[in-house]
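Presented below, as structure tokens, is a lone chain in the form predicted on its own.
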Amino acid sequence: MKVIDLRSDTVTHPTPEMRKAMFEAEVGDDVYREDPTVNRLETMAAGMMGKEAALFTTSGTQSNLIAVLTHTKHGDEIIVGDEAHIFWYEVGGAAALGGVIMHTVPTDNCGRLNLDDIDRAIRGKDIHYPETTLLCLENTHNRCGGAVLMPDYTDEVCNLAHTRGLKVHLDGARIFNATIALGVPAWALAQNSDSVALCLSKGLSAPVGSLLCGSKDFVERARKFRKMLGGGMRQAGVIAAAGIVALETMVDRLAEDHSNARRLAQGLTGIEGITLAQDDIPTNIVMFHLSPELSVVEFVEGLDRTGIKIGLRDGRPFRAVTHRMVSSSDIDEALTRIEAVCRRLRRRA
């Protein structure tokens, strides 16, 4: 029986291309600037989000937290939004390591920040008040099902701040799937942030690694930032020539990706027992709940021992998320399974 793994689509693995170009990959001592295959990713990821220059970092989280580091200094006050990535899944770095206080605003469904919301959390000039010099947005919204902010909001949302003296940071972690939403070339959602953060590990199946990109002088502070952090990785090639792989081939299929979310979302809807908890599906994310006379713990269960992996946090809905890693066969195989695992659990109930 296939496992058939919708926790994330962190689980993707690297494609035949990638192990074939990490095996070939020329490299050199990337802390002495000396390995061409990363300087080579850096470049082609600055030039995709319409930057000066960009960093090779180990993670998204590594990257958040290198630019909340360089644009801030400790005392400071960062906004975020109540349902960021930052403030809820990166072990509160930006406060323990940044010595900066997170402001959260709330959060929409749709992954804003409302911008009267944003502009009353802005500290004015006083004594007794932290500064605030930090605003952080996150396209696609992982939180929010895979939600995405369009340009105009964005530009909306940075005109603001930098009015106020911000800088703004965009975790773009999955920003291209908002570009294959959108059907924009990246850089237009990144234009106006003074920093962007994107992952090659998820959707674009790398096996690790992320790009922080601004102007020549972020990334110039935001490189000592990184080995502070211990993130000065020598050879670094052999894991950027797969990088490099991702971005040249992987980012125009995550159609497929979105697609078989929108067909699991379907079939989701015609299943006793399960309602959708997002009303679109803009990406690769589908979130759903459970009916509450249907057992969570026997659901799971369920599910476990028919091969599929599904995400669940504590008071939040079920979490499935398409990759390149399954099929749309797949997806019709997990919701006969799914389906399966329901009527069973509705017998019982």
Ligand code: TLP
Contents of the next structure:
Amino acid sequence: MKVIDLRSDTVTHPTPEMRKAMFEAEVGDDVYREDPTVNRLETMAAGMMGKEAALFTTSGTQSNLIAVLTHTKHGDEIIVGDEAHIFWYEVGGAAALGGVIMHTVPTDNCGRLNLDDIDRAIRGKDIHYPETTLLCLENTHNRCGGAVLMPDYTDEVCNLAHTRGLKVHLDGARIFNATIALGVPAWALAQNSDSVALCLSKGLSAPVGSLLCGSKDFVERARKFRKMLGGGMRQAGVIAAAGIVALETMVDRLAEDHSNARRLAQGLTGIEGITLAQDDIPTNIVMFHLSPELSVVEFVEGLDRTGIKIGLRDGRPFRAVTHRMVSSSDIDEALTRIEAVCRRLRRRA
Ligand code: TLP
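Please supply the coordinates for the form predicted in complex with the ligand, as a counterpart to the form predicted on its own shown previously.
Next comes the full complex, and the chain you just saw is listed first.
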């Protein structure tokens, strides 16, 4: 029985082409900036994101943390959505290591923060207040079901933030899913942000790595923080080589993941006991609820027995993420197995 792993697109393995590139990678000591493959990847990423420079980091979490450290100082306040990955899933690193307060504002279903809420959240000048110095957005939005931020919206938020003296960091872990969904180049989604992080190890299938992009001066300072966090990786060309293949060959195929996500969602709506938690499926994330009369524990056990892995967090809808290692026939097979599990649970309910 084939295990169909829908927990995350992070489970994707490197392609044979990536493994070959890794094997053959020209390397050097990247702390001395002598790794030609890392240098090439950074130049390439900066170009795609329309920024002057980029920094190869170990993970999306590290990129976001370095961005916070670089844009702020200890004791500052940063504005993040109350559904932001930075707020939920990065172990509080911004607070623990950056010494910043995360001021959350509500996130709508489309991953957006309201401009008035942002405006109100920015502190004025008062001896009692911390200084608000950074605002973070996320595109696509993980907890909002892969929602895509439109470039006009991002630009508006950036204008507001800049007018009030804040920097903007964009968590673009899945920014290429947004570019494929909208049919616009990645730089257009990040052109007014001061920094943007993209991930190689999600839908793009590279084994590891993220790039933090911004101005030359920003990346220069960010490089020092990466070193401080232990992210000076020496002969990192071995992994950067896979990242180059990812950027060159894996972006366009994300459309297939999006169509598989829609196929999955459509199938799930036909299963008694399941309701979608989203009005539409913009990219590769599908979230759904189980009817309250069906047991979550038994549902998960049932899926496990039939070789289906999906994401589950307390009090959250289930999450299924499509990716390169799940084909459209795997989706059909997953639906058949999920339907069988639900049928069994309904009989018992
Ligand atoms: N998200 C992971 C888990 O941490 C939840 C996933 O499976 O989706 N920003 C966003 C929007 C992300 O979704 C993630 C990973 C990150 C940052 C962090 O990237 P990594 O895992 O490389 O540290």
